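Single chain ahead, by itself, as structure tokens, in the form predicted on its own.
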Amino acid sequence: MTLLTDDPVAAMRDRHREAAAGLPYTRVSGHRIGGVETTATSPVTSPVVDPATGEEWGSVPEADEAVVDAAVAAARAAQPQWAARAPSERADLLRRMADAVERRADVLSITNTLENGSPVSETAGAAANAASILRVFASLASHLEAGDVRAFPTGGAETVVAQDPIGVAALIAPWNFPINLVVIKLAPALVAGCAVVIKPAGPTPLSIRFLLDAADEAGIPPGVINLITGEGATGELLVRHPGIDKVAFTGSTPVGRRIAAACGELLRPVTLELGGKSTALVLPDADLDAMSKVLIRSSMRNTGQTCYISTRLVTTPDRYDELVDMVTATVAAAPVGDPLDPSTVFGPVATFAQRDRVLGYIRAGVAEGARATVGGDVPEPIPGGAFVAPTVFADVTPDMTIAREEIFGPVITLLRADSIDAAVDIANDTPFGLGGIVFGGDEDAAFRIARRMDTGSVGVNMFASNHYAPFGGRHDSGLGVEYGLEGLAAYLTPQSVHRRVR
């Protein structure tokens, strides 16, 4: 395991304190409602803790019922005029917002890194990715202006199908990608003509403010985008608020189930992007050297805190030992260190509670007989922070806890399968269905195997999100999709107007 942080831990702390001191948002005292910074009505605040050092460097207020009421009221007041604008006009404002987001790339990246420990090599791309999503959905606005007239099958009449904005949407985001997992909800909502109330995750409430600054600069009207902060109780108030017409949530499956239950009770549309336990199938003709170059991105991206990554690698016995050697060497060579260092691959996990959770899974793997070829139940690589040694487990069987449950940390498991058919069975033997990869030399054959995987998205020799194509999970990985025209449709409600043909 390579450590980039050769300096004393105190030196890293000094660098992080200096970085935080230069940020515009640290100790925030209010919420962003109706285009203005409002005064918090509750004295309760939540700390923002740097997971690399364990130091508190910021804080935000907890939204109570009065704040949630005010945010929803502001959105409802702004939504009719926003919906009345032509889709092309809304799209132009999204393009301006995209430009404004990109101008904030550096400060957004540093804030994000200090919030959740994602290395700057990851967060440096957040603004560009967010801008791309905004521009893609802006390009889809023309679909809202095209006429849709459908003839009656019996003749003599026709139906004009119109698409109206669904109303006011609650957007609730997780802490692993706090910018992009808001924007994949915000962009389609805005293009559709919805107003929104955003609630970021508790650990990552500050970087999201740069999105609102960019929206203000672009000229998006006050009240169309509102921001409140708080923990789970705030989210529950928002989900159940009578002024909310649609909920979009990314996060854990247990929380998603509770939100789904509430929305079912209220007959409220909901999009849920939840957990995953995805599999990479390594076929006998796979190029392991090429695979090694995309392994971290595909299976341990963002220190393993990515919902769709393929943390289970399955291959046949003839390639198993070679695969173990490649994965072990690749992970061992990836630097662990200060997330503000551009060369760092693995930073801390996002919170100390998450560190303890991941360590619990590692200990379970050891106890159940898996073999750690690198990492394992060892002391943290850098003391004082929420660091976990990146871990590769070999000799894993499908029934082990680490092979079945989402760990959400820097842990890979390697499993044997007697045949390709058995490997596909292992990949599909999970309650989740979010991502997956097939590595193989014959890409046509790999594609055919990919189509047999029971999951929402699959890559062939790679994995990436296409902003024009739907992304969503099956089974316990969620309901509905994001991205593409399908993601835009989640913020629209159709109306059919029937008329006689003269």
Ligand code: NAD
Contents of the next structure:
Amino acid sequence: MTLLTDDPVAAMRDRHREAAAGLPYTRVSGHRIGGVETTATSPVTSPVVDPATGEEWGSVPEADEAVVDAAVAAARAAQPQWAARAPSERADLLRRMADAVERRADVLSITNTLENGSPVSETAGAAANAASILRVFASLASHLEAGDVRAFPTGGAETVVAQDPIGVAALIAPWNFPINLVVIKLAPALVAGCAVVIKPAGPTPLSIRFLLDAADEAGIPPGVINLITGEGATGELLVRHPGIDKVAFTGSTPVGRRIAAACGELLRPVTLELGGKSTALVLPDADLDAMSKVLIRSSMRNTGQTCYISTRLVTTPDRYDELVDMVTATVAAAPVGDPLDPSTVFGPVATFAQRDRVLGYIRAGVAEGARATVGGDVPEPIPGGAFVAPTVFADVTPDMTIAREEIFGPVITLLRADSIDAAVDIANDTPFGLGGIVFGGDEDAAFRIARRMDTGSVGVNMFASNHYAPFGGRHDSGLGVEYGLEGLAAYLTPQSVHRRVR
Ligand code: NAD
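Alt. form predicted in complex with ligand NAD, vs. the form predicted on its own above:
Time for the whole complex; same chain goes first.
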């Protein structure tokens, strides 16, 4: 395409319009239930807005009660036959699905970027990551093949502990990683033998369709995976539906509490992956050059919209100024711009509401006395989009709002602690307990400090998810875990069959 303008904002808009015009899913009029595209029963639709330009480029229907009923009924109809298949057969289908997802990597990436502004440098890996999760859970299917036999302590009898699928699962996802945060639930559910109903977040309802296409291509039977779109009211109908046996939710802590209350009343098993406010603890012997190379990914990944990132950096006074200089220089050097440009590190935040929320926190930081060394309450970097200038706050104290609440935008805070013990106390003085990192030259000493962090996951000089290891939050960051055998267990219900030893 020849750009007809020298105006970079207009050029970006043209590039995005052209990208959207080439996508298979833009204006969708139904839901995906029982393997077919259904007609929406409600006239209400939600727009899909490109946060880089503010332009609407797609829309989806809002599922009402009739649609939720139909999706749950389709899942319930498919469930028995899916559960009756051998785990190894389900695993083979997951592996085929993984290959089919990878074949859709490009179109999935562009759709995801236009939905939530995640830079393509991030979304380009979404299909490969999804495929990896599917393959890891396929590899865990062998654990379901035979019942585990346990002797009675008194002898003479034994118990076969068999695992049954927990039933039909509702999978409810947020908008920051719309593929990963569904696959992390879908893969264990499928291996366990559960049928599912997926409800993606309002801003990101389209990219998920490529997962369903991949499942169809792989031969996963119709009705095993159903997709309905809508906002919180649709999610609430799904959570409370009598045909749902388990709820898996990733999202904010307030909504998680509401879902937990509903599930408590209904005695319905629930997994909750919620918000966070994690800390990077920088020890006196930390290598700041090495840290600068992982800083953006570990503390501001996805334009700061990642649940586990360590957005509070705490160090002792001897390293504080050096840390402020390194962090300021690293963030200032990271390109902000068109999320479709592969060199972009910071795109827009996902929605205009999120931009306003993040700007509110930046203003609170300034008002409470923090010092912005880069960014701050400045004009938006690119007009017309939901852009926020990446911001580093120094001279932050633990009681400031920006040190305590989850901002979910490109903002990090730098705190001083009098000692390593005081730094650990600051790290643990939060209602959340999701992630964290310890940066230190002596990795054994750093590991010992890591074990003192009261969080579900913590890294030493790095942070990454291991699909074989549990991931979850403590305290206000959630209930239960995802990934690994522990994540698979959330979709299983054991049956103990006692018998005499023959
Ligand atoms: P959100 O809680 O507003 O929405 C999440 C999902 O829940 C959406 O699909 C939404 O439509 C649905 N929903 C809203 N109200 C509902 C209700 N009453 N009943 C059922 N469903 C309802 O979260 P968000 O703004 O989309 O995502 C950002 C939040 O997600 C952040 O707090 C972030 O930390 C958290 N998050 C956590 C993890 C984790 O693994 N712990 C991962 C990513 C994001």
